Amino acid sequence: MKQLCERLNLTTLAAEIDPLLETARQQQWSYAVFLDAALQAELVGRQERAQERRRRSARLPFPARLESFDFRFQPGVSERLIHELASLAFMGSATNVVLLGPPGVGKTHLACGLAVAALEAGHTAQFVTLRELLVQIDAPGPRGGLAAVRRYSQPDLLVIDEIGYTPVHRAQAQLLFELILARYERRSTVLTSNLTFTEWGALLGDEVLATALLDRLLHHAEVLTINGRSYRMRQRVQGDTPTSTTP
């Protein structure tokens, strides 16, 4: 029987066929309940491997949560629009999530918050710095250029981070705003920048284009500005706070 499994591509109950069947004759199980058992056995191996596929494909930097992010500490994030974006009901509607604000102040944490919130719904999702992504996009062959975009057309969440810290020539401009066309009201795109809106246009070397990317971008976008204490200088200033001593 196991062997039928593995010839079946039955993967997870060929695992489980000897432990099942022996847990049935104790319990003498029914022939309805065994297969019922068996079945649900491989089903739930068979969505854990696409989960783990899912979570591999999206390369996150780290497994961030959103429960985990110190609303304390940045008290000017909204808590109320964090657990809303965290009911994905956004994806429904291929909203877009705009977090702008200086380094360290945790874009990056609640953009892979998001993407992890939206692997374990099911979906898919891609991160990618603007920097990998301009390197991909300027990749020779078959696979830069268009090809590129076409890639990043399809994750059904894709997170683009730190727009801002790398020049963009014109022609990685063009592609960066067909990849934003594509997804426009089909899939969601979550983007963390420490600029303003108003320096796109310097960042894409061209005012018209950042203009036309932006009415895109923007259109049905949650946009969150932080302007809290950078996470990474809190442990340098708590360590470099002198211990008060008792005369």
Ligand code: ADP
Given for the second form:
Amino acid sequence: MKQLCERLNLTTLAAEIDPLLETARQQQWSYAVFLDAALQAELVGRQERAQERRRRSARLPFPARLESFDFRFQPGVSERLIHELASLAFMGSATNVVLLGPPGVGKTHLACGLAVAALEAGHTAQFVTLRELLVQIDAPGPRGGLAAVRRYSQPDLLVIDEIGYTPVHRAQAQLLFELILARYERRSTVLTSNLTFTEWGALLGDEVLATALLDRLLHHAEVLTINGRSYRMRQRVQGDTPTSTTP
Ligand code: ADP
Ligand code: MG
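Cool, the form predicted on its own is there; where's the form predicted in complex with ligand ADP?
So here's everything in the complex, that chain up top.
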């Protein structure tokens, strides 16, 4: 039976058939109960493997969860809004999420948390920093250029992290615009940036293009501006003496 399972690619059942048979004998299961348990075991195994594949291909930098976000530390972030986003209703309407703020305030954490929620709900998700995205867009050969844009237009949820740290050349800006256009009103994109929107023109080296890009991006979007303290610096701040003159 084990070998038959393996030949039929019933991988999980092949591993579990012996204990299942043993339990069936002990508990005097009917044929129907046994078959149900066997098929369930294989189904659960397949779902777990598919989930694991999706999780790996999402390339999250860390598996942050929305539940582990400390709202008391960052009171500027609306717990109600994050709760609402966690329901993933925004993905149904292809609404984008833009997280703005200085380093350490939890932008990447929240972006990853949304991606984890999407993955757990069975969606595909992909995380990429703008730096890495531009490297892939610039790649020579058949994987670069528009092919890269097409690749990143596919995932149900795309996170583009750290917009603002890497200068964007004209040709790259054009392809970034193509990507936003390809996803516009089809699939949700989560973006994080340390810049305000007015600074995107300078970043993309083209005010007209930046305006067109922001127009599509923000048409259906939740924008969260986080102007709080850096979580990375919290220990340092807690360790400060009361006489500290740090501004
Ligand atoms: P940013 O992307 O804004 O620079 P990160 O999301 O990378 O900041 O946050 C830095 C670290 O601090 C991460 O490990 C993140 O999990 C953690 N962190 C940030 N804010 C919070 C918070 N409010 N609650 C819990 N952990 C947080
Ligand atoms: Mg970050």
